[in-house]
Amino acid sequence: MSKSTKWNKRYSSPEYVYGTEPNKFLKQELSKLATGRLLLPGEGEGRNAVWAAINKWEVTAVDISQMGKEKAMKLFAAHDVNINYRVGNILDLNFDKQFDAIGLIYLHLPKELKQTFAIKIAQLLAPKGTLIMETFHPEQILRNSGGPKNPDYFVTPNELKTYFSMLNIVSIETQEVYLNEGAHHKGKAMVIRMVATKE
């Protein structure tokens, strides 16, 4: 099964998988800077990318999901904002300008992929530009309340600091969180919570 067929079935449910209600540590983070324009890579359903345009945001959303993409649109619409949403990896993906923030959140990765993808994220932030991530912690994998299954999809923070070595990393912390993003994130779980700016 391919990767987008794999999302295009998990979003094909009427609910809203991961909820609608934006990321507790994203939106803690984008409240603090100036608004500017924002990118959303791996966004599926939409939910924090309408938070941030709620929020006078700019925003970019990608996802490998048309069906992700088809219920993002359908949330957007129900708050009036609009958001540019493009279906594809985002790898493969060119971009007219840079973003003055970044969110990554709950994106994984196989290994293989990770140094090339971070040097893509660092190439899109702008000069002052402010990355913010949450991630699971591969201690996440003994745990049912989210996350992948595929030890090779997990990060530690060393490896994050490495991968990003090209930004100024602000903080990095583990923490044991509480998820209530819907269905797929409940409960405990230990995550890696990354701030990182661009010179």
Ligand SMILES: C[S@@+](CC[C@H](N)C(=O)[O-])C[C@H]1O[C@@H](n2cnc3c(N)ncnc32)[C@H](O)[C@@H]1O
The other form holds:
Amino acid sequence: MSKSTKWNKRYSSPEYVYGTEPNKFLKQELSKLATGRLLLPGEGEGRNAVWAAINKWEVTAVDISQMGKEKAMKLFAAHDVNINYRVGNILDLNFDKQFDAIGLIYLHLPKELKQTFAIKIAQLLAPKGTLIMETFHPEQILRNSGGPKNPDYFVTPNELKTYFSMLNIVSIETQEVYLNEGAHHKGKAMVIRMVATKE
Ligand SMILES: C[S@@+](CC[C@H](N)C(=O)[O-])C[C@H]1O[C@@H](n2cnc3c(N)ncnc32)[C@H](O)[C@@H]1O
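Here we have the form predicted alone; I need the corresponding form predicted together with the named molecule.
Let's see the whole complex now, leading with the same chain.
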């Protein structure tokens, strides 16, 4: 099954499988910044984009899933916000601008793509821009509160520091948190939370 087929299937139910509230860490960190252009790769059903747009960010969302976009557009319409949402693989898309902030919230990629992806994200970040990332720690594979079942899709904090060594890592923490993000992220989970900036 292709990646887009898998995600279209997951998003085919009427409920928002990761909920409609923004990820807490993204909300907390974006709230500390001056608003500007925000890129959300792997944005899915739009929960982060809608919160950011309501809070005056100029949002570009990207996802490989057309079904994700359709659900996101319904959420945007319900909140009367305008968001540029592109369907495609983030690794293949070109952008005519850089972003003041990028939010990577549970975008899981296989090991062989992680360095290429990190280079692309760093290029898309504007000078003085901020990267905010939350992802599952490899220990999460033992839990049923969300996340991939293939170990290849996880990353350790040290690997993240290496992949993003072109940025200044402001903070990187492994935390056990209680996730309450729809039916697919629910319960105690081991996550990595990272903030990095560009010179
Ligand atoms: C676990 S979901 C998280 C969705 C959203 N970030 C959230 O927190 O609600 C991962 C998302 O990444 C998307 N995705 C995976 N690989 C992608 C890629 N290469 N390019 C764009 N989107 C991708 C999937 O379609 C899916 O919507």
